[in-house]
Structure formats: structure tokens, C-alpha cells
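For reference, the chain that follows is the form predicted on its own, supplied as C-alpha cells.
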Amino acid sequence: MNLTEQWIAFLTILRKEIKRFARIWVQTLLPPVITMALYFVIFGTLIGGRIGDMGGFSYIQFVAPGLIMMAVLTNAYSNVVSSFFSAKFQRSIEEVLVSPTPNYVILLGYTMGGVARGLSVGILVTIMSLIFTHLQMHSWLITLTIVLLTSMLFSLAGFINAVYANTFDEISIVPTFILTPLTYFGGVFYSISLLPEMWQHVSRLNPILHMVNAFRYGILGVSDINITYAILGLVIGVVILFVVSLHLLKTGNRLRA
């Protein structure tokens, strides 16, 4: 195939991406930010309020980008690993894979057409969260820079759990036993600086801190971590995933459901 051809693929199965979650918006993009104006009611409003202030600024204000970070990866993660493995499942996926297409273009695809959810949801989530407190930005390039590699990151890992899964049971696993605990243990709701010296540590090895505590600070200005470390390490781990994906996609094992 040209190159033409090429962007051709690649945005039919990206247009495919955002087509599906975008028909079906009343469980892919609503819930999430129903979820998170209850988050921001709950720990902002009713708690923040006896919580005072943190890092310099009112709780709610202090949480409110980390609730968006986790809206945008679960969502990146979630909309990947479902729809690969309904490919899979259905066996659709070895008409895309028997085509001339590259398969960097194929992975390219899904992986955007997670992107392009991800940011959706927190993009809605960014409006909501204004009703209820007051945005800064301090600075747009880290922002933008951190968001898009974060969904990018756990795109890619969503596709290697729906290449792994053999059942739908299977693509919930790591959402609720693995994602779901870094998550809350990712600084969204705390500074880790209100933890003792030996946890502080136990929680620098945690990714999802990084990249909550980077978000924050290109919102906020204030992180608990280095962000050069923390934007190296998620271009690191988005190299890592793509070349292990490409693998996958050409050994083509396990991708028969």
C-alpha cells in the first residue's frame, strides 16, 4: 500500500472508533461524567469543605484534575480492550488482518479511535468540573502533552488485555483488580506528601501517579513528582506498549477467539 492508501486505512478504522462509541454516547461519554459530578459533589463539596485546604489550593480544585485524568485513561483503556476483542471475537479482525493494510496502521487506528474517547470524556468532564470550581491553566503544552500520552499509554494496554482476554469476563481483570487500585492510590484524592517517608516511596513506584501529579501540575502548577521523569517515563512505556503490540498483531497469536 502507498501512503495514501495508508491514511486511507487508517482513517476508516478510526472513523469506525469514534462512529461507535459516539452512537452509543449514552454508555460511553454520559456515565463517566455522571460518575465524576458525584465524585466532585461527594469529595469536593461535602467533604473538601471539612477537608480545608491542599498543595495551596481548595481541595476541590486540587482533586478536580486528577478526577479528569482517571476519566480520560479509564475510558482511553475501556473502549480499546472492547473493541478489539468484539473484533476478535467475531472474527472480523482476520479480514483486517488478511488485507494489505500495515499493521502499524491498524494498531494506529484503534489506538487513536481510544485516544479520540479519552479526550472526549475529558474534555465533558473539564466542563462539568467547571460548575463546580474554578480552572487554571499553568501551562497548555504540559497539559496537552501529559493527556495525550496517557490515553495513548492505556490505549495500547487496552489492546494487549483484548489480544490476551479469551472471554468477555477476561477484559474486566485488569480494570478492577489492577487499574482501579492505582488509580485511587494515584494521588488523585491526596498529596503524598501527607504520607509517611517510607509510603511516599511505595507510591512513587505506582505509574498512575506520575501521571496525575503531571496533569495537576500543568493545571495547577504544583506536582509531587518530577515531571521531565514523569513525561519521559510515559514516552518510554507508549514506545514499549506499541513495539510489543506490533508484535502481536504480527505473530497473530491469540487472535482467534
Contents of the next structure:
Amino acid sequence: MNLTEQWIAFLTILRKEIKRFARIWVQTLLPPVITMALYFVIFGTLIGGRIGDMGGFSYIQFVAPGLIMMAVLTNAYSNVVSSFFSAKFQRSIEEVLVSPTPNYVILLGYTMGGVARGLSVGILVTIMSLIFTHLQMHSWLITLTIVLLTSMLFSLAGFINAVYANTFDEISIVPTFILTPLTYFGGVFYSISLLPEMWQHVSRLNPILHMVNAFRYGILGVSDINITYAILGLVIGVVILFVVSLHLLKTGNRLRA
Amino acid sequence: MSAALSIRNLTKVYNNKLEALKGISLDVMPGDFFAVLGPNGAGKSTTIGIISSLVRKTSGDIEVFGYNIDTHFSQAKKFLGVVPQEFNFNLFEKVEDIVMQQAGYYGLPREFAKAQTEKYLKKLNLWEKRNTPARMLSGGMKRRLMIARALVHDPKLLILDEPTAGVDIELRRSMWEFLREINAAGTTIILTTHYLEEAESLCRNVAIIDKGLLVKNTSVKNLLQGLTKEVFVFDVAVDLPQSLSLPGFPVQIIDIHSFEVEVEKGQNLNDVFTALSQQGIAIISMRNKANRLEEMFVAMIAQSATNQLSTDQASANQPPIKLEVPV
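The form predicted in complex with its partner chain is what I want next, because the block you gave corresponds to the form predicted on its own; please supply it.
All chains and molecules follow, beginning with the one already shown.
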């Protein structure tokens, strides 16, 4: 396949993925917006007023970037894990596996499909958050870099989960038992400076803390962590997961008999 | 000229140690209409799976129009269209989207892909259903959808795994007609089938696979010449005498108006007609008792099983190997 043909194949997968989550928007786009609206009402308006300022901002402004990032990463992950596993389950993945589309194009197509859903939900939640509070933009570059890298990372993680999963239960184990706790302890609702020193160190081992804080820095200009290390860590993470995913596609493990 | 498909020493051992293919080699020439026959579990679908890269081979080589599927997978796959046995499309997608997407996976520009999709959906009588989700189609329509999808990039080699399984007779005949048409237009076709009538009617050459081994690879004509006898069923207008006898031909009466005659290779069927005429028996109709290829196929599989049994027995009769342990 020449580059033009590969580009067409990539756009085909991406278009299919976007059409899929747009077709079932009631299941994919609406729920995160409603959930985040509830967070804003409860933690922002009702409780937030009593908490006071955090990091120099009102509590609702402080939690807004974390909530947006939480929606982005969970939706990027969910999109790829459910779409790729469904394709594997229904065997429609064979359509692309029998074609001359190279493995890296298949992987990029599904990954960018996840990124597209992560960004769509991120934009919707951001618009909704503006109803409750005012958000400034400290750095467009950092904000977009972090949101893109994070959604790529979680799309790739979703892809690996889908390859290994044998049942629909197995695609919800990681989000429920790993992703959700790490997100809640990832500095979405608080600054780690409030924690005892030991728990601050433990918290720094949580990768989601770095993503949430880097994103918050892009919007508000405040962070508990070093932004350069966060970006570097994300780039390394994306590269590692991309290589692992590509290896899974190449060996055909759990995809080809 | 390169073979449309060349398979050399193909083996496959699954993770559960099942040896599905034990070293198959065969060539299919361009323009051929080729049947792969074999009982359930013979290795037909495994072979197709390996060609289409959905099954990983253990060893061996496959070339499609001279392109090795391992070293030149992109070129090899462009020549290939596969219609699998099981439905393998997204049931929630629309018919047109399914075919358009497949065109995209082969790198066809969108406008051309649209034209190709329309062409094949119309040819397979699915154009009216283009906006229907695949799950709403009947079984026959789903099978035609898979054929349209496999043809959208105009492959030079089309492989169909049991294409007419579970399809009614009328639809099966129309699919045969369609396949003959695209074969006449130059597409090489390989099909696996359980309907031996299908292979006899459509194919020029045939390979018979049994227990992972190639039992026979020849033309359908040659294969049928190997028949030593055929059984014909006659329906007659008059009541048959209990003692019906046709000199030189074993006869078996089925009922008062029909009987079977065994005709060996070299015997003349005219002698049967003459003997019947002399006895004043008028014939209404005559037909082969069974599909000729089916008889051949059953004989071959039985022979293959006998050979396997003798090999096993020969191994079992070998004296046990004594291990000499130095003291």
C-alpha cells in the first residue's frame, strides 16, 4: 500500500469510529456531561462554597480542569476498549485484518478514534463547566499537548485491554477497579499539598495525578508537579504502549487463530 | 505464468496440539474455478484462514499471483477477496457502510469506492437495502452482502468458504450464475463446499482434503472418469414383472413402477434400453441414483480412512523398541 492508500485506510477507520460513537451519543456523549454537571453542582456550588479557595482559585475553578480531564481519559479508554472488543467479539475485526492495511495504520485509526471521543466529551464538559464558573487559559499549547497525549495514552491502554479481554466483563474490570480509584486519588478534587508528606510521595506514583495537574497548569497556571516531567512521562508512556499494541497486532495474539 | 495461488508444504498445529494441516501443496492457475472438498474438520477452513491471514500457519509457503503472503503481504492481499463461512460484519452498521469501509481498507478513493459499492450491491440485489442495518437482513442477503464486500476492490482471486450453506435452492442457483459470470470475466475462484453438486456443476478442478492431507488434486472430468460403476433409476409406465431381468446388468426393483440398474464402466446403456423394449416396458424417465461426484468423494474418503487404519495397524504390529541400558 502506498502512503495515499494508507491515509485512506486510516480515515476509513477513524470515520467509522466517529460515526459509531456519534450514532450512540446517548450512551457515549451525554452521560459524561450529565455526570460532570452533577459533580459541578455538588462539589462546586453546594459544597465548594464552604471549602473556600484552593491553589489561589475558588474550589469550583480548581476542580473544573480535573473533572474535564477525568471525562477525557475515561472516554478515550472506553471508546477503544468497547469498539475494538465488539469488533473482535462480532468478528468484524476480520474485515480489516484480511485487508492490506498495515498494523500501524489499524492502531492509529483506533487510537485517534479514542482521541476524537475524548476530545468531543472534553469540549462538551468544558462548555458545560462554563455555565458554573469562569475558566481562564494559562497556556493553550500545554493544555492541548496534555489533553492529546493523555487521550492517546488511554486509547492505547484501552486497545491492549480489548486485545486481552475474552468477555464483556473483562473490559470493565480495568476502568472500575484501576482507572476510577487512580482518578479519584489523582488530584482531581484536591491539591496533594493538603496530604501528609508520606501520602504526597505515594500520590506522585499515580500517573493520573501528573496528567490532571499538568492540564490544570495549562488552564489555571497552578500545579503540584513538574510540568516538563509530566509531558516527558506521557510521551514515554505513549511510545511504550504504542510499541506493545503494535507487537500484539503483529503477533496476532488473541486476534488470529 | 505465476499460479493464482500456490501452496507449498502448509502445516498447522493449533495450540491444543490439533494437527489441522499436515503438509498440503497445491497450485490453482489463473482463471480457474477450483473446488476444495473434504468432510467436516478436514482442514479446508484452516487453509482459507491461513491464506487470508486470519490463521497463523505453523510452516509452509503461500504465494498469491507470485507474491508471498509473508514477505509481500500488501500486494498479495490486494489480489485476494475472501468470503468466510460465518457472518463477520458489524450487525449494527448499514449495508452500504460495510461495503464502503471494506473499500477504504484497500485504499480505494472515496468516489471510486462509492461507484464500486453501488455496482456490486446492485449486482447482488442489495441496493434497495443499502440503508438497512445488517442485522435486519435475511440469511441469504447477509451471504450476498459478504460477497459484495469481498468483490468491492475487484480481486483477481476470490475465495469462498461454503458460500451457499443454508441458502435456498433458488438463491443458490442465482449465486452460481453470478459466480460463473465473474469467473468468465477473469476472476479466479476457489470455493469450499459440502454440496458436491455445486462443485460438479461449477468447477473445472478439484482438490480433496481429508484429515489435513491432500487426498486428490485433479480435474473434475478426470475424477469422474475414475468412477467404475453408476446406478441409474428408471421409472416405467407399466407394472413391472417380479422376475425382471436384464442380461449383464444387476437389477433391483424399488416398487411396481421403478427399479435400479447398475452399469459398470465400459457397459453400454443402450443394451438396457433394448432389453427393456424387448420385454415391452416403456420408460417414462431415468436419472442417476446419486450425484456422481458424491459417489467418488465418498469412495475416496473411505479409501483414505482405510489407508490411515492400515498405517496405524502396521505401526501397532511393530515389535516394541527395546532400550538397551548399559550395565
